[in-house]
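Next comes just one chain, in structure tokens: the form predicted on its own.
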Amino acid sequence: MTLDLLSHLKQMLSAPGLSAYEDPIRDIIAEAWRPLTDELSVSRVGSLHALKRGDGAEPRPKVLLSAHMDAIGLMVTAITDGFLHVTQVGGVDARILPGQLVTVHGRKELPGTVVMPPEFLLPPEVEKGAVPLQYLLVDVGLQPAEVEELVRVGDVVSFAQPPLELTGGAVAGHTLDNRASVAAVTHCLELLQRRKHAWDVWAVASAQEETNFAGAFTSPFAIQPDFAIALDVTFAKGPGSTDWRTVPLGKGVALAWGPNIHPALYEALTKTADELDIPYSPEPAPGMTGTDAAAIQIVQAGIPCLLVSTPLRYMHTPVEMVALKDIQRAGRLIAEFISGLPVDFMQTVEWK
């Protein structure tokens, strides 16, 4: 199978799948992973598990690739005169919401837009500057009685902007955090179709990372890998961001270094990148990374972890931006690393 990675990514960016409501995106990922793996299953919290068996003697060592598939969004909290009051699912910056296109997932899907009252109707303390979320509304263009029939408190609201191809191989859209990393895992699995690998590879599209890390805690507990590679996005350099907390866009992946990362695994992965001339930026992560790696690391007796991130601008907005070649680099680096793992690799790994 030869997968069109850009089409795969755009298909995922066009689908909803808020944290704890991942069914639509999980179905799309399953369709892409089915021909690339030997087994598919769904965990008790909704994560997608895919096993690609290695060719080593059983019992084979196992590596887990974890990329969360859930997205941030909104949830209906009240309905007043046909207008929907909302709160955030995951970390949503209210400053970017007015004017955004959304889909309300009620008794049927309803297109809508985020609106705000005119300035003279707002309390004096919020007349100027960004309007807080509590004063924003979603308008679906229906009469109040119709809205009451079709929408309930607790229904979720997803961003609806279509993905946009930009010049230079860049892509913009909502939910690139973290569908970009899911695409990297897909690319890795496709490359492994043409490479021998002794290890079993467990690919996981994890659920609920944006809210509670449910998938990142439960899937490793079930799979019990020898080590794990989490894939996520990280802050790319943009307007005013010039310090160590950001990495260049389009110049390679970011490899995290810090307490969530196993030093010996980091050394082995960077060695592979250097040998194959795959560009990367070391990413200092002095505290908890806020990714699946932070949860996976402390499952059971502890699981050694790596974190490979795709640089992304404008995180947690509907216009997130990545370079397609960085996604490809992430997938290739992991595929090359896995295919080079000897069966006894973990016997050489020490924390030092």
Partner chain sequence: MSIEAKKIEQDDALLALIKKMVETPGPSGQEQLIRAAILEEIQGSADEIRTDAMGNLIARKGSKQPNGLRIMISAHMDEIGLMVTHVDENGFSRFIPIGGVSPLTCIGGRVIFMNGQRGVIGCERLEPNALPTLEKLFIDVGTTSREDCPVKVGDVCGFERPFLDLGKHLVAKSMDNRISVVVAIAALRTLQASPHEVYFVFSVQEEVGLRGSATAAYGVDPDVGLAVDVTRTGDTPRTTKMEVALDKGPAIKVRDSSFIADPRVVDWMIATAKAADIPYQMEVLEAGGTDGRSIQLARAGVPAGCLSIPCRYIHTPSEMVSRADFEDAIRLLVELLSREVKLG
Second form
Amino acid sequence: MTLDLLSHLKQMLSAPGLSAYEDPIRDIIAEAWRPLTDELSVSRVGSLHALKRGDGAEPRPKVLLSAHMDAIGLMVTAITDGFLHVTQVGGVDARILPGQLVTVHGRKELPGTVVMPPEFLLPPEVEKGAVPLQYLLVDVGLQPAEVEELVRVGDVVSFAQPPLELTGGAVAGHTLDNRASVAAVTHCLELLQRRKHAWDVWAVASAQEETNFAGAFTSPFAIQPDFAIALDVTFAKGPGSTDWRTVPLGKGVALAWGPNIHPALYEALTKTADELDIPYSPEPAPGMTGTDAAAIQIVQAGIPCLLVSTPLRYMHTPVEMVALKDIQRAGRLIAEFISGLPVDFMQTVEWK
Amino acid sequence: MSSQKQPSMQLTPEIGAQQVELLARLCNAMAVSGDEQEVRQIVLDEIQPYCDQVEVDGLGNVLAMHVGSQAQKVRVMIAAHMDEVGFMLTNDEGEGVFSFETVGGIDPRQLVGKAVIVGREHVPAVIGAKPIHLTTAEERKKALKVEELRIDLGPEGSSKAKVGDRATFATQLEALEPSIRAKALDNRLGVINLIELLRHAPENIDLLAAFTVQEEVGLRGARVAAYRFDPQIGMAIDATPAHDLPAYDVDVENTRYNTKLDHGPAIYLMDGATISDRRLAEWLMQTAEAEGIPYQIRQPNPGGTDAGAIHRARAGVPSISVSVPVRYAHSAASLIRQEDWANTLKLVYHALTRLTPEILS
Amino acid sequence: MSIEAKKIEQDDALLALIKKMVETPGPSGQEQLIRAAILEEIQGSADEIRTDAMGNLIARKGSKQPNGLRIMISAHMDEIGLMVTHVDENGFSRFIPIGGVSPLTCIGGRVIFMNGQRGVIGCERLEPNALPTLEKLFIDVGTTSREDCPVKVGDVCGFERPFLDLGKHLVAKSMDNRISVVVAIAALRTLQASPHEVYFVFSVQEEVGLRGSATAAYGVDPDVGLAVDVTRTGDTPRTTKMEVALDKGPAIKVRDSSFIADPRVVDWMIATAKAADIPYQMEVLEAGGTDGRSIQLARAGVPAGCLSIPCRYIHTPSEMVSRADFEDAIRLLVELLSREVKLG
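Having seen the form predicted on its own, I'd like the form predicted together with the partner chain now, please.
Okay, now the whole complex, with that chain kicking things off.
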């Protein structure tokens, strides 16, 4: 059975799962991965671990695939006259918020809207400028007494913009960062169903990447992989984003290169891509990558890392945009790479 | 054109599931000023059976008449604008990315990161923003201007839209008891109320219903409609902002709320375009008190409704406006209380049934 | 002795303990005096006490029953302070901060070095209306030359300010975090039948980046972790908007800027407070971090949270807490540790 990648992705996009509150999305991913893997477990901070055993002799080498599943969003800080004050969970540009549809996860799920109070209710210095997050409110359309009953300080608020299918095989929605990469892992696991691979594959949907990399710091400790591949999204070229940090949308995956990345692994991965004619853009990452790879690399005695990214426009807005093709490419490239790994691959990895 | 009229329903109009469903169709439709066809078609389909006469005039207004059966009738024009604020595509930059301009008054700060629909086919698209990771703190203090934003239909989008197409927010109506959230509640509420009034038209008046175009770009439809109808009394039914939010600081009192949710229909005494006829204001307030309908006076403020055009038609028409209070008008998601909607319809209906020519003497 | 008299005696003992803890200097990295003072207080109450390589004081109470967990409680014992960077020829010392020190609260303040030497903080002439920066400040220890100055480059001092009992509220220069240290000491002493193996960690170097608790958590390898720390309030005139207020009970942290508390731990804390009828408030702290983060990230990860004591004027010489909140925090911590824990 071939999983319908688009519906898998859309199902994930409609599930909440803010950092540390990943239960709903984890359940969906677990359902998708269960038939494709041999063992499932949940880490102590909420990451999903799935083991797909290789066919090499034991003890087998292990590769870790890490795609964070948590979403950015908001959290209630105070309630005034039935209106909610909020702060951010993960990085949110307050300028995208006025008019956004959200779900407030109170004693029950409440549909709400982020609203921008009129100018005369704001401090004079705001004028016509961007309204800072501290002055925006969430309106859940209920009477104040009911709000007090159903909502409390600390409740999380997720984006509720439904996903959109656009022309040319593009999808837009919130949390494509990083559900797009989770879909790529799913695609990879599915391809590996039909391929021999000597290595054990540990697929991890990691928790809390957007806040403090709690998942990426802890799962490698438990799994102790020989090397790891982080999957994340990266900046696609588009309106307002054209500098060196951006790569084209729909024209292939991005393969990061820099201090977070092991050069010999990078060479091996790009060789696979070249041989199979899978398009990619090299992505220079002169500092830390801001992905799971940055954390995984320094766990225990150190873990060599790769980073495979899906280009995405409008990151951290509710209308993030990716091309399905790029997701498939990420999944396929990693599956091919893994199935081609000889048991003694790590012994051949050298610094040169 | 004329048609076989069904007898009007003499019961007080009420808001039920059927009305919410119709409001959803009206709000989810796109009718950016100058291209009101989608809403016009719904209106025509809905009102045809209840009118003595229906026509679409040269600007696109739907002009419908219900002639009362009683003698001594007053000719009352009621206007509800069909159009909404939105966007027009202005330049095809390739690969589905278009620059655009706003139509009507929209704060550009409401546009960033929204889903939109483009053209008659409602092609989905987005208005994106530069990732926060690539912005500076200084940049994030500045509001983005329309010139900096783009509508993005996806890689093959240029084949699905063209320069000149209209676009609007993609928000779908949701009934969130006790509220309703949708785009364009300003003024599909007026449109549906006028449809309901035609269905329940009182026999003591000639009801001259104008579903107007181009209100958001300067009350243009109402102007020609009022000339054509030449009414004795004019009324605009619309939606007006409720700025009933808390101020950033508890020490600051909100003295400019305009209207408040849960306080009933908003009766106008003065806005930026009209000073209401005092006799009509008394008539509405007395009706509300007699019928036990809550009402509020809209704070005299700038802003305007179709009444601004109607009262200046020909030799002048005594006019007034009544609005449903709505939060966050002209944004992706506005919000009303269902009670306020129901009470607005009830107030106008009861006022009409009490109307006699003496009011003007 | 009447019950009333006994209570007063206990109260006096607690106040004396707070006074002792808040007046003992112990900037990050120089926790030897405060560690010794705490050790004195907990000797005999714990089953095992050790000091780890970083200087964390770790006291175990109880052992893990079949229905129990290994729980780590972390109250950092270090405080903010200053380190001398240069002594000029006239005996004035320049310094850098240890932890978050505001120049605004330094001027005219008094300091005490780890060897007992005292001094005051002065400021260079400022342009009219200019705000001081730390570079403009210096410590004057009452000597007149570099040669006879008892202070050398690298010497560390803490702020000095006597404990102040205002009745309902208590004030000191180091309520952050000695009030939590007292909460942990009191809980350690009070805790009786518990199914858990509880490690009370008095951690070092929190103020410079949650360092002590990270190694302590690795060493203890707990099943669950709780930091005990102070948190900000929004109950003073024209301050940052925040729901936490003094006198409304200890706060249950949902998040701060260093971590999001494990929702299962948050639920456990709420349920315990409700069941024991202890007042509590929910805390969303938008700036600041706690040991909870380093516990959460230890080894393969640990479900972690934080019990907070609301505190006004944090990182000033007059940090203020509520006596009632403090007492309720002790009760809540004891309740949390006394019963079986089932995390969602």
